[in-house]
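One chain comes next, on its own, written as structure tokens: the form predicted on its own.
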Amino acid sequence: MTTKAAAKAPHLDLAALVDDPGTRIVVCCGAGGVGKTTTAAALGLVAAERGRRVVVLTIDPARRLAQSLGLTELDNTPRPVAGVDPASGGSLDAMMLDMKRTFDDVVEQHATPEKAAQILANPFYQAVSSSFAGTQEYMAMEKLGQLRAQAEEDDSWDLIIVDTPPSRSALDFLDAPKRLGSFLDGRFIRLLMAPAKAGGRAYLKVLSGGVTLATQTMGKILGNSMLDDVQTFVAALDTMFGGFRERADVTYALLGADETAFVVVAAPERDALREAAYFVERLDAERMPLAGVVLNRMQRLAAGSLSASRAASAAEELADGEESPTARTTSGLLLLHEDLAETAARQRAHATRFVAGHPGVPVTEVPAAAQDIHDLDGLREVGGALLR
């Protein structure tokens, strides 16, 4: 029954999916380690040489996207890269999230000048701009807004590629209005924006203990002139976060239209593929457009090869038979060959049950890799076979 099952799974054709000129987003997620960088990469180097104007934006602070596509470095700027086949026109940018960045820009874009100097300027704002819970996931969803806008006004791009952190936090984006909307709605900024409101005396008198608790906590991090930077910062970005959160849910709404789909990264392994599945139910939850799942790193073994036992069997009667370096060698690859073929019997029995549990989501497989992919030659073999 797992079987016909796994052999009923839907073909997740990726091929289609880049060159249907109505996806213009495609978001890579998936665990750390399963290969979620370069997919996203090789995704973004066959699309462009199959006509698409691309540009991949990674949120991982690794640096293997910028290594396998020949580039020094990536920022917050796209930068071209160089090497892509321009026959079919199309072409091929890659940039960074720089979360502090990104913010700063935001706030010299929606504030007068002296207003973004004295917010830019402010110890409380320094230190929610570059690590405060949930700043990355909203910046990378003001990121992909931006660069969506940029693409409709000057059509730089007709394809962006995201890709996502290394975790389940990978989907904390999904959340980002809701949390800056209780964020800046919540009790404790709104004390923070009494002295504003309603006289300075007034603020004294509202602070509970619970408050009180929390800005001691947050003085012992941002020092005693803590209340003083955040109320400043408070009052300098009020006009700003209506902003914020208008242009957060827009962003949201993008991320489940029909120009969007959502790759779920994974390897045949079972912590990873349980990973996978909380991103398939988290997706269909949320009512995102799930374009399928990527099996990445499979084992795979010629038609016709030893099953693991047969190779073990043969192995040990070498073994038992004539010393000599012809008879170890031979020993030593069967025993290889048994490795190989377990692993590919345990991989394929992990696919076989995350498909069985996920029977209507499209699937493709990608094979193990012979060495680590680091040029572009490298990411247009992995994106011959995610278009396979």
Ligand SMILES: Nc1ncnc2c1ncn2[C@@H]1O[C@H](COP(=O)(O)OP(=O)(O)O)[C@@H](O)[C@H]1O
Given for the second form:
Amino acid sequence: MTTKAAAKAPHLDLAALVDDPGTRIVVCCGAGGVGKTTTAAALGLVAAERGRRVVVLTIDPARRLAQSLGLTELDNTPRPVAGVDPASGGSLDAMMLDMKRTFDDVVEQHATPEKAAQILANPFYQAVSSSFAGTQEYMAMEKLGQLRAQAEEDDSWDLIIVDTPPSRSALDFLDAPKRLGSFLDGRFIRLLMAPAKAGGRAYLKVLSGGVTLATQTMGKILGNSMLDDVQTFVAALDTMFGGFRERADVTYALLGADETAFVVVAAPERDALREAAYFVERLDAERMPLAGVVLNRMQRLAAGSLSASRAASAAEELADGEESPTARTTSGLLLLHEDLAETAARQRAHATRFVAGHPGVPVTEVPAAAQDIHDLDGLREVGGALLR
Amino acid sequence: MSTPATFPGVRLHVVTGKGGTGKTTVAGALALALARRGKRVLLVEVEGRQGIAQTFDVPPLGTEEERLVSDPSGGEVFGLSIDAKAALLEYLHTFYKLGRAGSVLEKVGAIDFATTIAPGVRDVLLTGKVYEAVGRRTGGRSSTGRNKGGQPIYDAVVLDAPPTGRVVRFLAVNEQLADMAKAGPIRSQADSITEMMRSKETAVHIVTLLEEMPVQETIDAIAELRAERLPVGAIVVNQVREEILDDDELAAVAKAVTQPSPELAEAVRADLTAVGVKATAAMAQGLLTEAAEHADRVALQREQEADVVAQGLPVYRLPSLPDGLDSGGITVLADALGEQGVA
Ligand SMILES: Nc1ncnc2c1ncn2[C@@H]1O[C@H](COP(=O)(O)OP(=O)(O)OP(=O)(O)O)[C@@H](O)[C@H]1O
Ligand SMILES: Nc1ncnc2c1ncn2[C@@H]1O[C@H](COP(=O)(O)OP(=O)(O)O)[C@@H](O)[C@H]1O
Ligand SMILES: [Mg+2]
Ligand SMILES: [Mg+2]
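What I would like now is the form predicted together with the named molecule, since the data block earlier showed the form predicted on its own; can you produce it?
After this comes the whole thing, all chains and molecules, with the earlier chain placed first.
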């Protein structure tokens, strides 16, 4: 039962997308809890069973889903998933992002061993690497860059599917590289390091009285040992600035390339679709390649030809009328159907409004499963619906 | 019908939960429920998301406390979006009477720096402002030593806190700072904040849905909060779907589903026909399929519900509003909390 307006949205053909060898990266994004991780894993599984050599980077899988993907070892590298049908020549590897470890690797890669050790031991580094707002987003993109490089190098995968962090602040991961970059480029950081450098740049001279005052004040408030730690941290990081920026830029370019496709996952509720709309518009503004929108957890009706109001009146009549032995069961079935049909109609109305507001954006739907999705069979079912 | 308040001595209600479960909504509803009991309440957010403004449908909040609601009972809800930068400047001003240094700090980006590089410092500033609001009394402000003289300005403060994964670090700021600031004013500020967070005046409530991941995070968070000696308050089960079938009906349907038979489908079809529905065998079978899935979902929810109840904490349930929070939904939720004796 599709309404006219809903039918106007072009169909998001994910089967064609994953079958196209030109598709090398799929990014699943959306608000928290809508099914990003589930979609990423399901898409990975079915793509693998259609012959792609896939790696899925998950961020925060539900515990039982993680177990069924074999993600019990947290070693920050992809491992083959057991139980995938290899008949079409494909394969599936999966991993779960370890943000701190990824950051540590970056440090070790870009700094001399002594410098690296110094950074890793610094309390500020430890705080930043485990809880700086945006670190998870940045590290997810860093990991994507690494996987892409590895795929290039040893041809281990031909399709990378990335889940995104559960931040509801839309598309934080697009901003993260820039944010970290501008933070590291910040004026105060440069100034803090000025004494260590040759100095003498004109603007430093002008401000130097102020800087001394500033550092002294900060020292007073934060304690001088803290300021020392900050200075050490910043000086150590400075040697890595170039590398950081460069990689962030490379990954950003990768996201915008033709080989990449963004899939926005949304729930068919008013607020969730409002957020999906924001995602779609933001991706468009950044000229990121949007493949389309997945409306996940749509209420499906097995007796769709019976309307909610008819079910309600029939249930009432049954309750009043002469008792057949199954009257109670039947009226229960009808009450239930009324509720489901109302939910379905409400979701349909929200979907229709979304489509009307975003003409031309391809859409596909995935029905709500009765159970949580936590094994390969469940993923296959979702994957099948995704590829329809 | 209102039950006696469950948290009479609590003046700081911290609301956390997995992302997207309804922390902001529940914090708003709780503030409103308290105001309806005549209390003067401050509702605070710390992530600069303007969630409070959205929830109460008012223009974005600034750095000043603004009145959002006046209840006929005399109760009031004020809203505040705490910004770490503004809090640092205010802090510098209060404690150091910084004139030139304050603006120089701002100019060279030191304020930005201090509020981003050291997450611990940032959290001290945010929780510090909450601490100040809880302790603020009539007859002059006092944010360090508490002015025991006057009356508290706010009867209660409700904090829309970071999600479960980050809340313990956020509340136990002094632990977070331990390695960074070993002494100094920020450090001692952090110690007093954490002391308040651990006191009987505070309760940390956790919002969940009856789904696997949020419930699991709730259970994990309870353990983490307790390990840090932070007082756990209630579990708020949000978005509870109305029970469409009572237990008898559910049992009848479940039986039909576990023992499917063509006879049953036929009997259902006959019932439908008897009340004038043009029913096909496929429609009857469809209804049974829908019921089977519903029974699965109910079973799953009951499992989660049992896990929630097993935590031995007060549990509150909030209905799922079909139209979301538009058209006064927040009052419906506040009433539900009030009836269950939260406030
Ligand atoms: N009981 C309810 N009935 C219907 N909709 C609800 C209910 N509670 C919350 N919502 C909706 O669910 C969505 C998420 O709620 P909210 O923003 O309060 O969650 P949150 O936990 O604060 O999210 P975040 O982690 O992003 O801060 C919102 O769109 C809100 O309107
Ligand atoms: N189509 C679906 N039907 C039923 N349950 C689903 C479906 N998609 C996701 N879920 C469930 O919803 C929960 C959240 O999904 P998840 O993929 O972890 O969301 P996200 O990664 O967007 O936060 C999980 O428990 C998952 O099993
Ligand atoms: Mg996820
Ligand atoms: Mg919120």
